[in-house]
Structure formats: structure tokens, C-alpha cells
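There is one chain below, alone, in C-alpha cells, taken in the form predicted alone.
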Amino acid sequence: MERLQKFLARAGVASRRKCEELITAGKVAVNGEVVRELGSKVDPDHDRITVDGQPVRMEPHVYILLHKPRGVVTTAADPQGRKTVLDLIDLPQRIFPVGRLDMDTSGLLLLTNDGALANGLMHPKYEVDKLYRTEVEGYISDESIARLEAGVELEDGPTAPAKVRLLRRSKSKSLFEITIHEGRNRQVRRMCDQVGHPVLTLKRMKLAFLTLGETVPGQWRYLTDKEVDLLFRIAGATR
């Protein structure tokens, strides 16, 4: 027996947090009965489990690195009909993104159907580094860079210290790389707004040890076994 949300995440329905939302929303049924209690346990070998009426079965785990283009939303489906990251990947397995990049941000995005890995990588305690190449308006001063590095106060609290590497700057715009390990919504954009330099372009170049390599926007590849094993170690999860 195992907790229902854990099984749904293992089966690749979504991250565990999203699976909990599906349960409390009444979208999950066990043996024909809607279950809303997060503590509910199931026997995957004998119970019939459905989400929105569709049966959930264990599938082989897949791990994908996508070079997300701008203009694509990081979600499984979009009510506004915009292109999603899943539209770029044609697979029989039901996969979901690990974290998110906003529509105007491009770069490295992981997708999987392995909830254990996704939850570990997104958990704040593991402090997984994410490096973004950031172009902002105006000449960013050394003082502003120091503020980003020290952490800035946002409406949802102060950010953790960041690492900043200046690439170039001029009167009209500046380019730098910033490394953070938190996963707040639009965090880099809000940090730059806070120091008076709105973001012009934003691209995630690196997640943990993974880089975009030679991929082009819209292109994806499977992670190697070695890469997956290392990610599991970083995420404190068991493969």
C-alpha cells in the first residue's frame, strides 16, 4: 500500500504537489469512488485508479532535456490555446515539466514522468543551482549587482544570495549571468525589477550540471543514464 498522491506522481500524472491538487479537487477516483483525502492509501496492483475518468497505469520512466523556445507555455495544456512544451515532444508516455519557465523565458527545461525525481529537484532544501543569461535595460551598476548577490526584498520575502557574472554593459542595456537555487515564480525578473533594471531577455543556460549543449530552440533529447543517476543523487531521491 502507498499514498495515493505518491502513486500518481510515480505513474507520471504530475508532480506530487500537483497530484495533491487533483485529489482535493475531486478529479481522482479509486475503484469508482472519488477520493479527496490526501492520506488515502491504495494498492496499485489491485485498485483501479483514474484521473478525470482515465485509468492510470505505471509506465517506463523517461527523462528529457528540452531547449524551450520563447512564446511557449510550460504546462500540459493551456485553456487559451497557446502552444505548450508538450506540443514540442511527441511521446506515448504522459510527461510533465520539472518546475517552469514563463512564456517569455527560453532555455533548459527538464520533463519526466518520474515524480520522485521531480519532487527532489524542486524541493528547496536541495538548493539545485539554475543559471540564467539575463539582458536588462540600462547600465547595471556594481552596486545593483551587489544587491542581487546579497539578496533583494520581494513581496514574498527576501531572496537567497545569488551569484552574478557580468558579461557586458552599456548605457542602453547590460548582459550578465545570474545563478539562483530558489524556484519562485518569475524570480529573476522580479529581482531585476527590484534593482531598477527590467529584463529584456531571459534564458536558462544551466540546471545543476546540465547545459543546453548544441541543442537549438524547440529541440529535445533523452538524458543519459549517467545524467539521470547524478540527478537522483543531487535530488536525494531513489531511482
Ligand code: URA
The other form holds:
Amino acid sequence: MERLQKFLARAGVASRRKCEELITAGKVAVNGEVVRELGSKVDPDHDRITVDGQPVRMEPHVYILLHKPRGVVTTAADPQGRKTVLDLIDLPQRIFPVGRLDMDTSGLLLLTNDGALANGLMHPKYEVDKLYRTEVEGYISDESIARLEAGVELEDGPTAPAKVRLLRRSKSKSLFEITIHEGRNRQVRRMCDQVGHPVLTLKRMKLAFLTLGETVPGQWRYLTDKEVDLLFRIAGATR
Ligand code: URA
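Target state, the form predicted together with this ligand; input state, the form predicted alone:
Full complex below, order starting with the chain above.
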């Protein structure tokens, strides 16, 4: 027996948190009965489990690194009908993004149908590093850099210490790399706004040990077995 939300995440329906939302929203049925309780246990070998009436089947797991271009949204389905990252990846499996990049942010995005890995990577406890190449308006002073590194006060609380590596700066704009491990909504943009330097361009170059490599925007590749193993270790999950 297994908890319903754990089974759904493992089957690749969505991340564990999203699966919990599906359950409480009454979208999940076990043997024809809608189940809204998060603690419910199921027997994946014998129970018939559906989401929105569609049977849930265990699919082989896939792990994808996408070089997200600017101008596409990260959500799986956009109510406004804009192009999404899933439109760039033509696969039979239902995959979902691990975390989010803003529409105007480009760079490294992972997608998978493995809820266990997605969950671990997004969990704040594991402090997975993300490196962003950031171009901002104006000449960023050493003081502002020190503030970004020490943590700035945002409306949802102070940010954790970050690492900044300055690449160049001029009167009109500055370019630096910033490494953070939190994943709050629009975090880098809000941090830069807070120190008075609105972001011009933002690109995620690294996530943990993974880099964009030679990929061009819009291109994707499967992670290697070795990369997947390492990610599992980092995310404290079992494969
Ligand atoms: N920080 C942001 O502000 N935006 C992103 O897309 C990612 C990190």
C-alpha cells in the first residue's frame, strides 16, 4: 500500500504538491470513487486510479534538460494560450517542469515525469545551487553586490546569502553571475530591484552540476544515466 499522492507523483502525473492539489480538488478517483483525503492509501497493483477520468499508468521515467528560450511560459498549460516549454518537446510521456523560469528568463530548465526527483530538487532543504547570468541597469557598486550577497529584504522575507561574480560594469549596465539556492518567485529580479538595478536580461546557466553546454535556445537533450544518478543523490531521493 502506498499513499495516493506519492503514487501519483511517482507515476509522473505531477510534483507531489501538485498531486495533493489534484486530490483535494476532487479530480482523483480510486476504483470509481472520488478521494479527497490526502492520507488515503492505495494498492497500485490492484486499485484503478484515475485523474480527470483518465487511468494513471506507470510510465518509464524521462529526464530532460531544456535550453529555454525567452518568450515561452514554463507552466504546463497556459490559460492565455501562449507557447509553453512543453510545446518545444514532442514526447508521448506527460512531463512537467522542475520549478519555473519566468517568461522573459532563458536558460537551463529540467523536465521530467518523475515526481520523486522533482520534489527533492525543489525542496528548500537540499539547497540546490542555481547560477544566473544577470544583466542589470546601471553601474552596480561594490556595496550593492555586497548587499545581494548578504541577503536583501523582500516582501516574503530576507533572502539567503548568495554568491556574486562581477563580469563587467559600465555607467549604463552591469553584468554578473549570481548563485542562489532558494527558488522563490521572480527572486533574482526582485533582489536586483531591491538594490536599485532592474534586470535587463536573465539567464540560468547552471543547476547543481548541470550546465547549458553547447545547446542553443529551444534545444533539449536527455540527461545521461550518470547525471540522473547524481541528481538523485543531491535531491536526497531514491531512484
Ligand atoms: N529569478 C527570477 O527572477 N526569475 C527567474 O526566472 C528565475 C530566478
